[in-house]
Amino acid sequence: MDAQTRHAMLPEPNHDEEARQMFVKSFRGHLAANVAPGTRRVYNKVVAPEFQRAKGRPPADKYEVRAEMERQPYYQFWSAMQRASQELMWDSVIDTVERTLPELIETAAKLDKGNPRGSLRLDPSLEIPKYHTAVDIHLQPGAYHSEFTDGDLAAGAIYDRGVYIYLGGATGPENDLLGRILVNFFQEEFSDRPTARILDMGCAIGNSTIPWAKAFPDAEIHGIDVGAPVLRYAHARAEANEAGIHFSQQNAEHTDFPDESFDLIVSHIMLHETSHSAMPRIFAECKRLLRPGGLMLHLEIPRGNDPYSSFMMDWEAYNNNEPFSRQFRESDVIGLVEKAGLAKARFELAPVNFDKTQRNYGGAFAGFPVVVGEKA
């Protein structure tokens, strides 16, 4: 396998299938670093002047924007070779998921046998939300939730290395990029702030709260998510990883916890993959949740500072079932902050260090906006 680093749950490709996955994060990060900024080129050369002459000023918006980039071939072809690419990247990795499928819930049984660290606690029960019901989200077959034998935790194995490949490998060799930023920014900001108990929201595979984990040993972590395919595979993942981690089947909106149960609560781009009815009730609850003096960061996905950025930047929306991003970068998320009742809401910017080898993605943003609220 390539730098992707390995674990007891993540699925072992063979030989062909490797070369496949590699062909796929190849042909991805091509299209990054030489096929999209081409986009950016027609629009400076082509889009705007040609509407600059029409209207007599630039677009003013990325739905205008829009309207003019799909009519052109250049635009078109690299918008169809990203979808291909991400149909290609989960089909390549369900080979080898299905495959070793077997094998990993074997093995997830044998972690969770003994003295585990963490827990596991699933609710059949648990109604799934329609925003993760309606689409498959990023494509990915089957979501974060469907499951169909005993046991299962494919989905939860098919997007560890799934991810990884998404972004070729920017994630880190753990898949957890988006922890670290997180945590990095909670320490640089509020290292005074307590930590006894944290609660990780919407942590899919876990690979974001096991950096939680390791930067805060003496804490208590929990991490919920509505599928329960992920949250298997992540128990499993974080058992292998050696991170006690709490694990439970639960909906963000209306937890069983008790009031002022944790210390700091977060979350890495769920927001975005909600709905404009279950962002107010998130936030309500994680008040509820806060201690007094209790922190909420939530890290979401960039904005887009002109027309043109914020019209790329929606591709996942139209074309990547991320049907909830687009308006999510248009809502008054701060305003829902403070109408739940959470003191000193703001975006602030966590920054995002690229190494070298990660240098086709490092140019696309400079950080990841994170929604911060305190509970007074």
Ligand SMILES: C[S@@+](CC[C@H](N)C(=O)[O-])C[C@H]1O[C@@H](n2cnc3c(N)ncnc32)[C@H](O)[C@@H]1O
Given for the second form:
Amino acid sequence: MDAQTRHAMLPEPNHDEEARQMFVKSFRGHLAANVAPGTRRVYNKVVAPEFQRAKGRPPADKYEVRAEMERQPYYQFWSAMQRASQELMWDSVIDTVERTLPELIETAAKLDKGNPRGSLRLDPSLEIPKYHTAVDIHLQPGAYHSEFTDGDLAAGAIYDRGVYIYLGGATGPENDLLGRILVNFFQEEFSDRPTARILDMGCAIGNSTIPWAKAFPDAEIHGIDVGAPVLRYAHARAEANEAGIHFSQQNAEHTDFPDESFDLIVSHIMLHETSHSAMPRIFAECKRLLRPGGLMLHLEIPRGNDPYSSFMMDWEAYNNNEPFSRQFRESDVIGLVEKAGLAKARFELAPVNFDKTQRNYGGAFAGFPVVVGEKA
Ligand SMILES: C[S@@+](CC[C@H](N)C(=O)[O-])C[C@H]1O[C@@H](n2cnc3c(N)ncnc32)[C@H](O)[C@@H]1O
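Switch from the form predicted alone, shown above, to the form predicted in complex with this ligand and output its structure.
Zooming out: every chain and molecule, the one shown earlier first.
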């Protein structure tokens, strides 16, 4: 199965399923490399000059760019293909997960027996936040939390294979690129900080949590998420990969951990999938959970620094059921961190250090913004 590293929990496609999955991966790669750049050319050669002629100035913001670009047939074509590729991606992965689900559930049960390195604590009474139930986030049917059978972990299995295809393998064979980037960033910038207890918020399948467990084998590592199926999968996946992580089903806005439980709180692309009212509560919870001198690092999606790139980055908000990503990009995130009472609030850029991560996935990413805050 292409370059994604197999492990006991990864759904194994049959011949035809794999052919479809590889088609979607190539299709998305083709759209990104050969079709999407044409939208920039349409903007530079047609939209921007016409706007300038009509108004005597360039477009002021992403909304003005959007109003013009949406009328362009080339943009409409790319956008329709991009949306179709996302739907095909889930369709192609869901076939495999549906067919192999009973075996996956059985394997997960076996991995939990004996002497697991980590643990799993679910809370069936947890209320799933509205920002998860309102839409199927990034078009994943049922998103992270929906369950259809006992011990359901389908959402996790779908995410593991889906995310890999979504980014054309750029997340790396273990789907752990974001975790490795943040670990590297922490080791470069904050190597003197304690790491006895680490919390990963919005951990989903634990793909970004495992690099923390590997980098700090003596630490007690926790991962929380609101979705039970992703956490069942995360626990089994971590055990299959010999990582000791304690997973629990909790809302990052209000957890049941005692005050000052953690030295370090991290998250990887979680904040932009929460709401504007949730974010201040998550930062307040980080402050409560951190020990004095503790640090929080939330790795996030790029924000865009000119009207055209900001417009393109919002594509997912309008077309891929990521409504909160636009809100996130427009929020005064650092102001919210300060309001929560955390010190030295700032954005930093965590570079993709190819020497350290030892893999270069075609230079797809230069770096990711990280929301930093410290407990005085
Ligand atoms: C895009 S996924 C990222 C998963 C993983 N961290 C990664 O690096 O691939 C965002 C995750 O955040 C979780 N999440 C969103 N809001 C949350 C909240 N309030 N509390 C806990 N988890 C949350 C979602 O359920 C989802 O699994």
